[in-house]
Structure formats: C-alpha cells, structure tokens
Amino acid sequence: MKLSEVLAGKGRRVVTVSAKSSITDAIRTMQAEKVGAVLVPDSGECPVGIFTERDVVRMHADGDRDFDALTVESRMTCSVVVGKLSMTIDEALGLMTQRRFRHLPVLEDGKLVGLVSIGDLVKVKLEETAQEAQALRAYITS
C-alpha cells in the first residue's frame, strides 16, 4: 500500500502554524485539533519546519518555560523528511524509524498534499494483518 492510499482513507489535512506563532499557540493549536504535531508552511505551503509535542517536552527539560514570548521559529525542527504520495507505507515507517521521527509531511510536486504519523502506518499494517490472517482462515477451513 502506498501513502497515497493511506491519505485517501484518512484526509489530506494538515495543521500548520506560523513561524511567529508563540509557542504557546502552538501548543494550543495541536490540542484544539487534538494532533501530536503542526507543520510551519513557507508561503507556497512548502513545510519549512514541524513542531511536535516533543519539542515541547525538551524545551521543559532544558528549562524553556516562557511559551508566551518564545516563537515557534525558534524552536521547530527545519530539517524535515518529507514522503511522496509514492512512497510505500513499509518505506515510510522505515524511514520514520530509522531516523527516529513520528511525523512524515507528503508532498507531490514541491506541494504539501498531506501528514501520515506512525500511528496512521501501523494502524493500515495492522488492517493488513488482520485480513491477511482471516484469508488464510478461510483458505484453511475451505
């Protein structure tokens, strides 16, 4: 199954932020949508960074606790690893884990068509697995 599927079935939707956004809206943002990370979109929607509820809790731990006159410029991971609607879901989640990351932006043609987390993969691979286990099921019982 590719990422084009999984979005197909799940939405296209993504949550952004400004990069002058504090931290605080962030925060607020990815509970009001009830998401574990918002993207930080160049003007031509391209992501130039994602905020995750992980930057929140090392921005805690290192003592970082104004979220009001923090940006989330100044906090965002700009090093994003984007996926292709092309890409696999078994090429994604390989990707996600060996570079230890949660969140996957998709772009086609330079353009943000939308975010799979690792939860979206591993639900479709558990789909997939259920199915598979009832066809060969009814294969052995048949």
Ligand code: AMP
The other form holds:
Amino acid sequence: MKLSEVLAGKGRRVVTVSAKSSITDAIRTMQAEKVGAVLVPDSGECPVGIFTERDVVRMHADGDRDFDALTVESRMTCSVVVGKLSMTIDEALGLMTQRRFRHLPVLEDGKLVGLVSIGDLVKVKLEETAQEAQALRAYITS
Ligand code: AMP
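Alright, leaving the form predicted alone aside, put up the form predicted in complex with this ligand.
Starting with the chain above, the whole complex follows.
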C-alpha cells in the first residue's frame, strides 16, 4: 500500500502554525488538534519546518523553558525529511525508524499534500495483517 492510499483514508489536512508563533501557542495547537507535530510552512529560514512533542521535551529537559517568549522558528527542525505519494508504507516506516522520527510530511510536485505519523502507518499495517489472516483462514477452511 502507498502513502496516497493512507492519505485517502485519513485526509490531507495538515496542522500548521506560523514561524513567529510562541512555543506555548504551538503546544496549545497540538493539544487542541490532538496531534504530536505542527508544520511551519511560512518560515524565511527554510521552505518548511517541523516542531513536535519531542522538541518540547528536549527544551524542558535542557532548561530552555521560556515557552511564551521563544518562537517556533527558533526551535523547530529546518532540515525536514519528506515522503511522496508513491512511497510505500514499508519504505516510509523504514525511513522513519532509521532516522528516528515519527512524522513524515508528504510532498507532491513541491506542494505539501499531507502528513503521516508512525501511528497512522502502524494502524494500516495492522488492518492489512488482520485482513490477510482472515483471507488465509477462509482459504484453509473452505
Ligand atoms: P518525532 O519523533 O517526530 O516527535 O520527532 C523527533 C525529532 O525529529 C524532533 O526534533 C522533530 O522536530 C524531528 N522531526 C520530526 N519529523 C521530522 C522529519 N520528517 N524530518 C526531520 N526531522 C523531523
């Protein structure tokens, strides 16, 4: 299965915040939208940035805690690894596991068309596995 099919199921909406948003705003957006990452599409620093729960944990652990004053663009990851619609779930899972992140924005012709999390992909894999097991059971008992 490909990322295009995963996005067809979950939708293409991506939660974004502006580069000048405070860390507090980004945290509130993640909480309100029930997501673990926000994208920052309008930064002058890089074409697209990403800021995730992990970045909040790192900041807190480092004592970097002025969340109201600090901007997202000052703490986001700028060198974002992206996927494309034709990528398979296994390729995307391999990339995310190897690079140790759980969010993959999906671009097509240079445009952002969605974002998949490792949770989205594991859910689809589990559904696929259950369907295969069901088909095998039906085959064996028929
Ligand atoms: P995550 O596991 O997705 O919460 O992210 C772990 C770290 O990797 C954080 O510092 C994120 O900003 C960064 N990160 C998350 N997704 C990506 C991505 N697709 N490309 C580059 N860095 C990422």
